[in-house]
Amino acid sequence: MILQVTAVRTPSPGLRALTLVGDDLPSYPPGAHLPVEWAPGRVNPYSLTGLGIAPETYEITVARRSGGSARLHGLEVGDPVHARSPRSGFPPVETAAHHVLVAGGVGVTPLLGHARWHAFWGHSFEVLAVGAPHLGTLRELGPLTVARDRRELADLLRPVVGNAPWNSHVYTCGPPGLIAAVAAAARAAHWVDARIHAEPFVHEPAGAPFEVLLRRSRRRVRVAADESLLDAVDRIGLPAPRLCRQGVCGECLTTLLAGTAEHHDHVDAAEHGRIAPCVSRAAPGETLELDL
């Protein structure tokens, strides 16, 4: 799709909110991403924050980092944007009796789409946020509790999950520490994992270095301790599919031909003999062989 920037806002320092228009924009579910091409063959996904029913515009909020986000921060009204159709990887559970949305920082963006959806359909929901933008909009949509810091958020969350109706679901987007704290609070209230949902920020690679044999291209690459397998493949100029870089969307899944992997994805790659190069690594002392 070729879109055009029609509005630019700064909801808080370091963030840029863009409104985009185009012809026949596809609808999308809450929690969906808009894959934006910021350089030839390079695509970053950004959460859509609007209501996805027959949309006339697309709205995204971008935190300024390197690469694609820096490119988007330089856009002005009238600039073109190349994008792909929205992709969903973090939808609400439609049968839930109540939805608890927990947002940390720019992690509010997919949950803003959730809140708009629930408000539109009259679903039962509430939002807890810490360090998040778009609080004015969230307050207009439904119940909102704002914490001063993560410790206060944990204190506020415990009675929420403890007193929530049966078959409530919780959704978290933010840094790993916040996601872990929310999951711990829900489990302490005897919530099963099927009712606990999260979308993490981009996975930070960490682990021992290892080697990978790429059978189809007949290449061997060494992955550094602070480098993801996908980044290592990029470094040697080998094209590989990717989208979310969080182990959520499944776009980068690759057949694992040999070796034992440490799987950190959320799409059950191991059960299908595959690996998510964006987040997963070799087990200690292992060399992986991939169909790349």
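Positions refer to the first chain, counted from 1. Note that the structure is a prediction, hence the values are computed from the model and not measured. Under this definition, the rigid core comprises the largest set of C-alpha atoms superposing within 1.5 Å between the forms. First, how it differs from the form predicted together with the partner chain.
The rigid-core alignment places the CA of residue 278 2 Å or more apart between these two forms. Relative to the superposed core, residue 255 undergoes a C-alpha shift of no less than 2 Å between these two forms.
The Cα position of residue 287 differs by 2 Å or more between these two forms after fitting on the rigid core.
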Contents of the next structure:
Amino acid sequence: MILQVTAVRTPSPGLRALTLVGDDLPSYPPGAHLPVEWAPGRVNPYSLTGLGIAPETYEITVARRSGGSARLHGLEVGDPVHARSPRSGFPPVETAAHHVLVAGGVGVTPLLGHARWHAFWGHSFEVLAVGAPHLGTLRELGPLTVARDRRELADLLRPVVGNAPWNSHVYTCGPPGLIAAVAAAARAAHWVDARIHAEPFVHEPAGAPFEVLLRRSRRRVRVAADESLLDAVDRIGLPAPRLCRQGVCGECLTTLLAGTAEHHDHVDAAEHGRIAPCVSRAAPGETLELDL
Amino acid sequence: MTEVGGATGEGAYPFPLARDTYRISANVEPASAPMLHVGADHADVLALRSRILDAEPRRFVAAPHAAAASWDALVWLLDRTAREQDGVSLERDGLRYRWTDPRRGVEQEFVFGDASTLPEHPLTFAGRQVEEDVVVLGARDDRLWLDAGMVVFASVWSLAFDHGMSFAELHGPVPSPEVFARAERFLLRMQPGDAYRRLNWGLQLDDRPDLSLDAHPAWGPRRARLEVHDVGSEVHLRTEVQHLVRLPMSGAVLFLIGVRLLPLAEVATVPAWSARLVSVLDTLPEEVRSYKDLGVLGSMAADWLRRSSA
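Now the other one: the form predicted together with the partner chain, given that the block above is the form predicted alone.
Next comes the full complex, and the chain you just saw is listed first.
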């Protein structure tokens, strides 16, 4: 579908909040993302931050990185945006007695959708945020605690998970370290894993171009600035497993034989001498050698 | 509910057997319009649905946590009806809706999510507007759960008994559990707005759509005695047109079951259908024959169809 930018705001430096309109916008569940096609065949997902009940507009917040997000930061009111139908990825659990939403940085975006949903339906919820934009909106929706830094967040979180009613659920969106800290705090308070939910930042594949040597197939491939290592391997026709393309599922993990990588996965690939080609890249100036 | 046959054309009977043998499978295909059926007896079917529900309130269940999914189902069903059926409309201004079905003189305004603006639960209000039975399956913990529904035409099951069960538990009596484990994974991967269709089938002794366990005293004894005088007019092929929709706002799965009954005499008017049903009944695996309760009824139907085509 083709959408049009009707408002551009800067909620904090490096972030751009876009309001998009279109005909007959499909509804979407909390935590859904909008796949935005920022160049032909190049799609990045952005969390929808509004209430998805018969929405008049789509709201997304984009952190400036490179590739697609740089392109979106250049958009002005009136510009067209190509998008696909919203996809669900991080929904709330409707049976929860209470929802604890923990937001780190721009990871607040899917949880803003959650907060709007819970406020609409009168569900019990609270938000803990660190370094997050949109605090004014969150404060209007319900109870909000803002931490100065990660350490203070951990201190604030302990009594929350300790005192929350039975069958509360916690949802964290932010960097892997925050996700791990929240999960540890909840487990320490005897929460079962089924009540602990997290969505890591969806990392964009783009970065500086680099070269990869594929030892087993004796091929050399150049990874362009706006493609992922996995896409580059695809391009030359090598079969490589994959599933989530977000560095979460571990399907695409490959042994890293030589070279220094910038790891962006959430499965500790580096510790095992491996790399997740869907999200990770070469460190500046490095050439990687893979067992592919 | 009972219809005349015809293999082609508008309103053609959805003959459910795609091959000469039948095995239990998920057999889903992408849905296409119309998803909601409007038969010649539309008003009668809707009146019957309301009569059964009003007499037996347990044909409706809804867990408290299914509120959002129920409203989601209501708006999806009314919107779908308005898109597919002439004269019917669903107008919206923000969260305020107006539903009009002039065929039945129904006009209702409501505010989305505000229970005080509807005369009854959103799911029973929706269930009275369509011929299909309505089930809402919530997605949690990588599984589906029967959270809510209005089902008055169940085929040998009971909504009230099944309320709260997981997808695996719901299909406990079915012979091929692995098929349903795969189906559940498929359904959980559906994206908001996705819609699929599948057909299920059986045979029954009359044209009663309500074969629920709740109403077993009304139909069970005759079925047990296999009391049939005229096979061609009394024994019916029961096809269930099932739709599976990932509801857009809540992510719940909406399961719609439309019942379409065709007397064997009408099946016999399409030789290809008759031959296929005979072949399927002759080759049905024992566990499927037993699950569908076709031990004697299946051979009775096959014999009749063979004789009538000879």
